[in-house]
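The chain below stands alone and is given in structure tokens; this is the form predicted alone.
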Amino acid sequence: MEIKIVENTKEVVCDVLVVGKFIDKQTSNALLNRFAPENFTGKKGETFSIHTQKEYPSTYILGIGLGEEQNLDNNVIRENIAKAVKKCIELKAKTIAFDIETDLACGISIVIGTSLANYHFDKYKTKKEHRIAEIYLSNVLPESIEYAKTVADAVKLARNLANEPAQFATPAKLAEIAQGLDGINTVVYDEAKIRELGMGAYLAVAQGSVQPPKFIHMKYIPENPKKRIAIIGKGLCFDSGGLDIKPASSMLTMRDDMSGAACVLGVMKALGKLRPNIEVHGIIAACENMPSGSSYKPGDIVTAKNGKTIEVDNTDAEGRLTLADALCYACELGVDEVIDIATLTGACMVALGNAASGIMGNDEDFVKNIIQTGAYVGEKYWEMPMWQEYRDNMDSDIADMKNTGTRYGGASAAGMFLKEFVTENVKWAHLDVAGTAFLDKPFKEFSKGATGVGVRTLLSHIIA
């Protein structure tokens, strides 16, 4: 999608004009006025269209109702405009040009929400969706813009990841993508590299696969940074459960495993261009979670990066273990901070739903400055509490603690077993994104499939 930027969009020809109206507000628009329909009020989400039967340059003008002005905010355009742009691809739109009368900076919103709303992932469709080409802004700065398409991008590649079959997202074409990100370094490590680090409980989920398992160590690393951030992403590329295996219907969307490692690329991928001073860490223990011969067992003993052992309780409790060794190698490289992101737990989705994603960590005021973050650029996190109740109900009698505790409580025991890896003098936040990584049907902005959640909030932390 290209955008141009414009003196005046009201001149532009185009296919529509999507023009904004506030909730019951006399409008100086002449465009309002004149082809505005009487019980068009400015409500939130509110839409007309009209052709103009070329008496002005659009074909069409879309109203977009915005609410009330006191309540605008750039969530609130976000939504409204990738309501707008769903509209005009009904339309068969090419070309878009905007006309937002505010204050509010909202060229960011606007580029993000035309983003959003535009994605369809039709690759391998011989009949490919309709998407809009052109998009047309006036009274925005370029470098805002560029910092918005470069955002867009990187959530695109993390949606389209996610969405990937599991037999071309490989642990294997993960590394070969983090390999090719221009502005990061990237190291790759393969089984033997991965045994002599000791990383036993992540390798105890991988020997199950005929796919090899990568270890993949991005690093973007400025003169002086100002703070080092290590950002770690669930790698399942496919999870059957392991012998422990899953329902069949449950296993049809287990491409999405690896949506966290997905975001941790787009992520990546923007701090190649965004160049901030802050030097980050992107980490992903790339594998899948296979039935063989050769599977991990339930009652297997594995013994973590760190020394501790891990019974085996649920072989289908496999994306924790692989974080354990990659949280005890991040908190090794001296940064101040670990993030990871994971479609960790079905508890988490039962308890928030798509709404939310679940936040823990080990510092409050970090944790607070992560859910306002999201909160910013419109994702929303729920934090869950993490209480010793939660670790005491994995004891082990066999080893230091075992992969789950009881059916109840999922997300939080599963962020107790996490903190286990974490190095106290390391800020920590643990991301259980299994609720709003993949969409089951169409939600506010979102297409069905993924949903590359995440990359807006770890972006926004990162260069803040």
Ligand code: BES
Given for the second form:
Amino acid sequence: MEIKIVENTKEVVCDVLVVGKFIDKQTSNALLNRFAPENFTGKKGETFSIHTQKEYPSTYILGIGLGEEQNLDNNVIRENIAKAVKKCIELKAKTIAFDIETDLACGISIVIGTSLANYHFDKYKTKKEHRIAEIYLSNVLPESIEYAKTVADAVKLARNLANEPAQFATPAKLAEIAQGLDGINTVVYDEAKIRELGMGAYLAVAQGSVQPPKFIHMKYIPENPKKRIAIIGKGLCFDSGGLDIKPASSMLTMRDDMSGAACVLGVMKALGKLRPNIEVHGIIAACENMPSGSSYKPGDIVTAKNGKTIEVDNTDAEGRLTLADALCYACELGVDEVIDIATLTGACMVALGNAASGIMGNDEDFVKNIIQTGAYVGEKYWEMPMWQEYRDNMDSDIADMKNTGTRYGGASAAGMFLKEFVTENVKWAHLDVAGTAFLDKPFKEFSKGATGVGVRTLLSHIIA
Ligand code: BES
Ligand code: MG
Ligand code: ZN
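Right, the form predicted alone is done, so what does the form predicted together with this ligand look like?
Okay, now the whole complex, with that chain kicking things off.
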């Protein structure tokens, strides 16, 4: 999608001119006075469209309600722009101009809203979905539009990777993509090296698959960084459950179990362009969880990189085993902050649905800060408790811990498990995106499938 900045969007010859209206403001916009029907009030999400019959440079005028002006924020703009764009797509528009009367710097939200709504995973369809090809904006800063484009592209990469079938999006493929990122230095460790590094928990998960594991470490290292951060993405290219195999209906979408990794790849790609003065390490312990003669088994005991032993209680609780070793590795880098993002537990999905991701961590202010950043960019997080009770359920008779506790409270249990592999002097947050990474039906700005959740939060957190 091309973005053009023009003097006055009202004069652009295009398919649709999108015009915003506030419910509580008498509009001075001559266009609305001329084209809007009587009953168009400007209530949030309300729309109308009208063919201009050649009385105007645009073929259609599409009005979008933005609610009360004082309540306008990024989220209102992005969500409603996305709604308007979907209407434009229904009208088979190719080119859209935006006329949103506000002092708020809304260019970023318009670009991101449009890009999110314009996304379809139709790579494998011979007949492609209709898409918006060009948008026109005025009263925007070129730098902020460039930033928005970079963020939107990062989200798109994350969505494409998580939507991609597991037959193609293999650990080796993720490694190849990581190695091709501009401005990023990537090292990839294969099985022998992973063993040498002592990542016994991760290797156990990987050992049932014919796809070899790839430990991916992407580095963005500026000269005198203000801060050093590691971001870790769960990279289960497919999670069948292993020998504790999932029922068919639960396995169906498990190509999305690398959504955390996809997010980290998107973020690193954007960082290579944005080049902030922050050191960032993107880490992915990529593998598949498969049943086979070489699979790890319930009752096995594995040793993580920090020497802690784990009894495998359930081979389907594999993500935390791969993350355990990745967390140890990240902490050994001596960074100030570690954030992991993972489609970790069905329990988190049950608790929060697709409205919000779960968040846990070892530093109250750090967690609060990420929640606030998420709220600002339109990704919701809800803090789940980290109480000792959840950890007690994972005591093992024969090892330091088991990889699962009781059936209930699973999101918190997983968080307590991960905490065992985080060094205390490092600020750590864990984002459980099991419910938000992949949609079974369209929701808000998103079509069915991958959402690219986390990319906007992590980028904002890093850049801020
Ligand atoms: N990848 C799943 C979690 C998941 C479930 C992600 C639904 C997205 C949608 C994870 O590896 C898993 O299988 N977790 C188990 C843990 C259980 C065995 C303790 C779960 O949530 O059922
Ligand atoms: Mg699993
Ligand atoms: Zn999984």
